[in-house]
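Just one chain follows, in the form predicted on its own, and it is written as structure tokens.
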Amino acid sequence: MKTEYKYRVLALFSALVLFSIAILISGRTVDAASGGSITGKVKLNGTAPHQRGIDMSKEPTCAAIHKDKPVTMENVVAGADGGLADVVVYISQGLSGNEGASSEPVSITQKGCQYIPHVVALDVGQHMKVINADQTSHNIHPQPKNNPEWNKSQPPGAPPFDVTWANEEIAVPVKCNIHPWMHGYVAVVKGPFGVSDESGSFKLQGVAPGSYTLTAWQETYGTQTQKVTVAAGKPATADFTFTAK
């Protein structure tokens, strides 16, 4: 009797685990259906500031990349309806706080003695991989306030190096030591965010339902707040329209 009553007892608890992780598989499936997104555009109202172009000749690698075409600064890069792009929009209030990073690591390109792209975005915790694509030395040097200082040089033929940020910080500038004139932006969020396109184009994705407040922010002109709200598998949207200076 004691035997079977002890069978009982395992039996039961078995389906209680079962049960248990079916519970939590089902809630999962329903958040990722339940899940909706955040889409818009960026515009510049006015004329884009006239970029200063970028004079290459002291490293002859990355000039005769570029003879073609040459290259301008991009602190403000507008298209010819208006859309601005290297726009970081984000969700800065509103989160749950239960958001984790994505597992897929982003990147920055140094090629061209440029950075690719001019603003990369990513997670708190999120991996991002450093590339140096030039026959040329490059000497990255993030400068955050948030988070800790690095400095690291990264020869021709390098493997890429990995890094992750512990700490929001919108935006931390990136400098190359040796090639003066690069320079980019690394934006750190909490939760699902977008980078405009050239059209001035961005989308979240993976947001769960729920009131927010976005934040939209450009290197030259600063950030723009608004307010929306996301319906189960629904899209919502949201423009944001920067002033020329």
Given for the second form:
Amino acid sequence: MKTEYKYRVLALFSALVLFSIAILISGRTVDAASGGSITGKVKLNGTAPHQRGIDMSKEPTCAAIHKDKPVTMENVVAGADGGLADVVVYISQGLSGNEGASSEPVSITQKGCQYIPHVVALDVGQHMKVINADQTSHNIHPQPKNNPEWNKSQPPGAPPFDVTWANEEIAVPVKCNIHPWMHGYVAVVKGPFGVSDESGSFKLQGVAPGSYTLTAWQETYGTQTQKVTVAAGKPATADFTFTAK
Amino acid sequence: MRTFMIRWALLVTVTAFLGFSALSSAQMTRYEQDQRLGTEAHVGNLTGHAHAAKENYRRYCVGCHGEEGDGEGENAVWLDPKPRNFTLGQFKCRSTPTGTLPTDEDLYNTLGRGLVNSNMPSWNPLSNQARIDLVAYVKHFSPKFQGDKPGPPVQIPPEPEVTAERIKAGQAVFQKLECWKCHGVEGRGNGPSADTLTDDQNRPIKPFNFHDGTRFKCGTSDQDLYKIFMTGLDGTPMPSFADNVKPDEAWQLVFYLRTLQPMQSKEKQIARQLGLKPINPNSTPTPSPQPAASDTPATAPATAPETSPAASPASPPPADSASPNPPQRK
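Got the form predicted on its own; any chance of the form predicted in complex with the partner chain too?
And the full complex, kicking off with our chain again.
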């Protein structure tokens, strides 16, 4: 009687161990197989609204950089073939939670009194370098809601700041108080993301097979979502179209 | 009978639904805040309890800061600058790095000192215990104080001696860091970017005019001034310079800023002897005689160009007229 009880406990215990190992392994296989990707295009339906020109005469070093090509606001940046740039595409539902942040840092450069890129996306916990490539001081002043707000001066020639974000937030506006026209966004997402280029193309890499809700965010037009299924070893596609208001 | 049951169930559901919606978001906020009434504050031997400050807050603070601490008290519409919104957990006067919570002592000091150029008076007439209780009460409005800890306080090294070299070096720091972009070449708060400044709620905000008075936003001492630019004033355009200013340079800047103020001081006396002129933003900053400014000052002036129409006309009067009638105050 007693030995039977012992065996039962042992059986239960080994089953538990096996089960947890199985979970661990399956978790790993998901990670290993996460070579899938989602590609697509973001289009703008209609004509982009007029983007106001920026007068940088108060900052001569920056004005000199843009002597030949006047700078405009970047609230809607549309390419020649109707592609919409600076749209952040990310997975809003369906993530397993096992996705680790990329160890590659992203960067945002202050150059010619503009943020390059205008919209930067990164993972929670991923490192972001803030670079001042100008001959003038900038203060980088993000204004988040879910993360702490801070404000730091960066004189010319100063080393880059290394920044991480603790909480998801789409998207954190960034400004420079010295140069009020400077305006950018940092989208803090969880899991794979992509930002559309001038042609509207984007790519999310390292997506494990599964069904997801994909969200596209644009600073003026807001968000759009759609469902997408990623099969193993086969790139999925998803296109978005925003309508000009 | 069945239809009666269905109707009844429907009625109950609708009533419950309406009841829930009637619970306004304001009441929900109050409810959540009340859960945090156990918040404490500690300064020295004093321990403050949020629940003990309820009456004092209602009596002295609620008019401006509002019942929920959101800065929307009934007087708020008439005030500029606006009362602080405590629910954000963001404070100007800190000893902690930008983006972090203040220490209890920071809040306690602000309460005792009041905020110059605003409607916030000094609350020193209240007892120490009443003030520390109010600090706990201020903290209870924001959930941030439950999870996060205040940042590590900025270290302030011992103050060196005021010398002519340090004051001149401080002026070079003032130019190199481009303090004048907002505060103006003479520190009158009239730099080229001054008119465009807004706070984090997008309300216009003025840079500090050093000729205006003897008190700064966060205190009167040299240490307070040091702290202001090494921590930044969160929620305003004033950034933290801690990453790019060494302690030596910070003290030099403190000494230079003192020369701009209206009251008599050792710094001002030396500046007068030196015949110190306001900076010229288009020129090369005078290189600091001390090795402190080792990080190549060559970057800034290299492209300070021929044409810079914006900055130069901002400073018509010569240096000596910068303080026409310095009141003897000591």
